[in-house]
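We begin with a single chain expressed as structure tokens, specifically the form predicted alone.
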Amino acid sequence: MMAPVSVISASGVSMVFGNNRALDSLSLEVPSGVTGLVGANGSGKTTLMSIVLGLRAPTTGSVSVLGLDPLRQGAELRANVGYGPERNVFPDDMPASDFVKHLAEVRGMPRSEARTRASDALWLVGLGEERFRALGTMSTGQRQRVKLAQAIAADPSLVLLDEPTDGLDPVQRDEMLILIRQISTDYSIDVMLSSHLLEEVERICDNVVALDAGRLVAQGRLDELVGDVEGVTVELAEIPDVPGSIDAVAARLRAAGLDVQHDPGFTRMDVLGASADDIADAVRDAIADSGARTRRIEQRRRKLEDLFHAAKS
């Protein structure tokens, strides 16, 4: 059986702007499904997306998207790729339906079909009743849904979404994430979702590409990178007669060679390692020696933030 072709493949990609290296020797393979492109603001996520779309040529290296070269076959590629940018670049006086229809036509769809697809896409994202409203009168949440609608209207094979939950409240964010997952599952559209919010990616993504300062921190299936038990989470209470006892617990555990994630003054700490049972024993001993009081102790599962923590340690 032949190995599946990667949706996106990059080899030795660097991008330099003056003295700033936005991407540094990046090599990655993105399989089918929903992939989270994660990292802090300025980590190179948007730069990578622009290279994938063929809007920028990398300083060094090469990229293949859906088996196409973004630079030599850009028009063909963009006919099969939808894109939802982070910035709101809407013509305020244009109705949402006209905006989505126009962008479907730009991607090569005939006018009559583009009109139908625009209407269908807006209904799908929950804006069917609002599809004739001017974009300038819409809320932030509605505008984000319009960006998603135009990205999927031309029936793409791949959709790139740059911070699609930016500016949304928690309820709107949940709805958007559910919608993105639904579109990928129900319509077999591969998605690359850029976000600096790691918990979003953990909720809906199959795969992860993690960047830090333009460098690759980790890539692979989410369930292989995170999820295994690797330590404990401890919630402590400080006894008034023993000030500094919580910080003392953290110090004792670090002295024992354990990886402790704890900010001074806070009651919660994560203690990481290979054996949760052994760590729990060490934590109980440190608490007893330091005079703190245990509120809660439970097994901790690895999270995406641990990948960045490990990369910086």
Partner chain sequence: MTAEGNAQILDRGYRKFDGQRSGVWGAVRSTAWHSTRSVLGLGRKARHKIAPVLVIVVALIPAIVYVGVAALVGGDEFINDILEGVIPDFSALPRGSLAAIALFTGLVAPEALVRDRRDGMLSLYLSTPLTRITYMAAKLLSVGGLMAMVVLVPTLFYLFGMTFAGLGPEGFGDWASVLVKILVSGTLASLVYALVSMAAASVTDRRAFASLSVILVMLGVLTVVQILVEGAELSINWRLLDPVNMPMEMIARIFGDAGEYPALATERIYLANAGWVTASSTMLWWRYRKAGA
Second form
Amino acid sequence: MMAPVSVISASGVSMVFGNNRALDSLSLEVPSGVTGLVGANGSGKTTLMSIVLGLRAPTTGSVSVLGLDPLRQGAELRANVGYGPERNVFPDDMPASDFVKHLAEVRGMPRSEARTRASDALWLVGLGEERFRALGTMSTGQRQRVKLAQAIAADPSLVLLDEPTDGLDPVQRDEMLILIRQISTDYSIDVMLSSHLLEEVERICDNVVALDAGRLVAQGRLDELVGDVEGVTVELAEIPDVPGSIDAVAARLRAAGLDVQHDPGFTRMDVLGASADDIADAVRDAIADSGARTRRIEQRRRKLEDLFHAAKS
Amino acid sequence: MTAEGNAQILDRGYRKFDGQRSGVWGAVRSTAWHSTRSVLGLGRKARHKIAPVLVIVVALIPAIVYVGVAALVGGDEFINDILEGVIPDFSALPRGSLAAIALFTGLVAPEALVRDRRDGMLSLYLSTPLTRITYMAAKLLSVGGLMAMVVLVPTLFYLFGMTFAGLGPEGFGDWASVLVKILVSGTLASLVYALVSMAAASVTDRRAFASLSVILVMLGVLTVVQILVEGAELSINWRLLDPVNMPMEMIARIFGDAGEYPALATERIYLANAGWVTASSTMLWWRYRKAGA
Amino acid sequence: MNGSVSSTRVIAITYRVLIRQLVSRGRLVALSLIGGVVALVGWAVGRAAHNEPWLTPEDVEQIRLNDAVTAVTNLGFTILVPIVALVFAAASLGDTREDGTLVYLWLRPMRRWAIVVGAWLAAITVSLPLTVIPMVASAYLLDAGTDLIIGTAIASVVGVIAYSALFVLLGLLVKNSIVWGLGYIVIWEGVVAAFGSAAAKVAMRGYTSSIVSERTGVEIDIGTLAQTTAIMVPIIVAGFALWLAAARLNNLEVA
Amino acid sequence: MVSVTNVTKAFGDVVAVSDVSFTVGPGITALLGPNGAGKSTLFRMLCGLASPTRGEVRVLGRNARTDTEVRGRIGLAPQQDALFDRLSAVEFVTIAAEMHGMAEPRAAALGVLDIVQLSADDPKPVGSFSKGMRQRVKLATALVNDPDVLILDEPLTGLDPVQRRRMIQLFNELGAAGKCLLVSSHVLDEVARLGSKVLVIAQGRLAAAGDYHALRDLMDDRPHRIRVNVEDPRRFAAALIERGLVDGVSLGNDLEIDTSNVDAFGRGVAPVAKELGIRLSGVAPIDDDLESVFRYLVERR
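Okay, that is the form predicted alone; can I get the form predicted in complex with its partner chain now?
Below: every chain and molecule of the assembly, starting with the one above.
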């Protein structure tokens, strides 16, 4: 079988609930790799995922996933798709190993195979030692890992993860993102993960699909979407004997005709302008002249956030 | 030989799967088995096992008592004759477990259905090859099988026990015919109990209310019908609405016996059971047509 | 706004909030349906003719009354009254505790006993019409005299008051209060009480049945208590249950 | 205004909070820590919702578990999302105001709803609200009695960036007005914006306490490695060494410097570049963002 060019392709997909347009004529081509589905809460991410899984029929439009029609070939498709839902409630008193094994079986693994695969998947997500613990006694971080393990246990071609980092603290979030990236790279499993945090999508995704209130804001390769350098992020510190120096830096840069995003009293600012070189020089001079202490100067990539701002205004 | 030549990475655990996937039947089987385990509390803490095990034991008591008595005092032809006059027919034995059966319906169906709705398993199942129909088939398999443990298993035990005590059906032909009747009637009755209790449990997402609903449908309707027929002196046909007794009557009629309510025509009893099955299936379909998405 | 809020206001506010939480269309429809069935059964039993030639009019009168009392106690006081009270009373504070909204009642300058009383009144307010109306309708349709109607009305009110207090407490004591309550109703009230008049004294059904029995003069084997006792004991029990509930609320670890 | 003395809380064998002591005065204090570190348990004990296994908790000098009146001076936004589902937002907040015995509950409710930008005319029950809207209902409820002590458990989760910014501004105003705010979070960027005081709790213990900037400066005392992007790395490196701003340099693709005095380096780097006329396009401390501070505190044990 030839691998389909797009993992997910959708054309003109709309979803209407009553008089609420959850998705508005969406057309997508999602290639292989890790794809981030970003948008605020209620922007239609979960609805899109349920359409991709064939759990809901779109009001209009058509979808093809792994070359299959989710509505007509749903069972066949879902045998090859792993899904980690957003909800964090699972059978409390079930050991993680039983839970993962059971879902592997339901997704088509023969019984003997399911047990070893469940154990392998739990080791892979770092819960090997904990695999016999009841789900109810696990922390949020561990539960998120169990969700990931059950999604990959039946060797899927595509994994859909709904908010896999929700409720995690920074350390746990990093670990989870690295894990997802690693699974996709090492086992060539395509992943689509949804998130309302733009930073994490920027960190691990190859492709991005950005939604806002059911409409497509942007889609494509991440590096193409956010690649443009147009400024720097500066983080400063105030020296006790030169009060107000940070605000002074901002003022000087503004006076030099640059676009400065800075809230008074904060130590961080974004400086935007036409030429990177001009910005660098202006920043250097402004800091040197106002006597602030430099903590950090970094090239500011165009952020996904800007895509949203651009789309909204 | 180079250093690399000696080294091999053999197994990194997680790997690709090249075998044959087990398809929808595998999914149904696994889900049914998993649901059964969860109802019986297998793999869960001991306190989850208490209630179901207790009810199953209570359901077995009549069969155990009769078989025990037969085994202890039986053997002698004279005593066996007396015993045969006292011990119940195969078609009447399950009636002795009626209270346990009614209680079990309030326990099994809510546990099998409502937990999945509450803890997100239903939507997870629907993301697998299972659909709402196949999911429900798996649950029916599980709940029906569990009901068979209180409806059918005691009678089977009774048959083998009595045969052992020399009080079973005479001749292999008769014996096999009784066995087939027990299996067929018990399976059908279990399925009716399963569907009715599943339909009653499906009205709510809270387990407690689901138990309440099942108990009300089972015992409430039974009490109402009882008062209507005896107090209000209405037609005996009102008994056809009784979801506890009708499957029992069906068992009796399959054996060709008169049952508890001989005044009711056999075809009406079959119709009453078919009616409960249809109504319950419709209810389930309606309650689950959008659930879990 | 300094200091604590007056207890009458606390009762009123708690009452208002919990009434809103308790009244859902599903519950009202389901329980009204059961009430409707009870009334219908009353009607069906009440119109039974008893025109067998060997019965004297007095016999018919007595049979009617006996049948009616059986219907009312079996359907009303073993099923309808305790179950309606259970659904609302156990949910009143029990649900807030399970879903985590109790904190919005608990962390306020409000006395705990007043919260409990407010919850109890809310549960009673919803339960009373859902039980007393069908029960009285049933008694009326049973057509067995005014004594039955009055007895049924008093017993229903007493039953709701006492069961509600017990189940408000139950909701604060255990996690799965509806299941425990159901077990209590079916096993304790249903089975234990059936062992006779002595055992019936430890079940609420013994008291509600006694009220009806005393009024109508029909003997019921579990209802042998004098009218005053049958009314006062449940009310004292209710008071004690509420007091325990307030103490429990005070010592609870709130999520 | 809030004091916690040697407090331990155990659930069976699990110790959620272990021998924690601190006092908090007016202004904002951020309670920082990973999931499961014991933040919510600590907050519950402060509000009297749970009692400590050992130790003593006082709010405004009193014990909220037994003292009815002090409960009227606390505002809590709990972590769980549950609200009285059938009420509308304005009803929910008005009832909270009534429960505090306020004279004009509806006016108070309208006031705080305006602050959190929820419409008072919205008849929809809060049960149908999104996470962000529920979060704002909780905040409004916590604010409605104009409490002296505000305890906010993860108040910014579920809010969009614009709302977050507004809330942070609101918290700063309340802190400036002399209220005591305890705000928990595990999102470090938020905590940075909340400003000064920080309590870091990890594995049930108080891992660090004090002024946020002071904590950062404490971090600054460690030897640092900083990557510097400049036009002419060789000349720039020489100048830095000459002025004693760095302890060592390594020239790979980028210039990386080692320093044990981040302060001096930070003061000097821009002026030196300007003086030499070298274009400076990046200064990136390796392992010194907020998250590393957090990691350092949380993971060292």
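Only the largest set of C-alpha atoms that superpose within 1.5 Å between the two forms is called the rigid core. These numbers were taken from a predicted model, which means no experiment stands behind them. Residue numbers count along the first chain shown, from 1.
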| field | Cα displacement of residue 11 between these two forms reaching 2 Å, rigid core superposed | value | no
| request: Could you tell me whether the Cα atom of residue 197 shifts by at least 2 Å between these two forms after core superposition? | output: no
| Large Cα shift (2 Å or above) at residue 125 between these two forms, core-fitted | no
| said: If the core is used for the superposition, what shift in Å does the C-alpha of residue 293 show between these two forms? | reply: 13.0
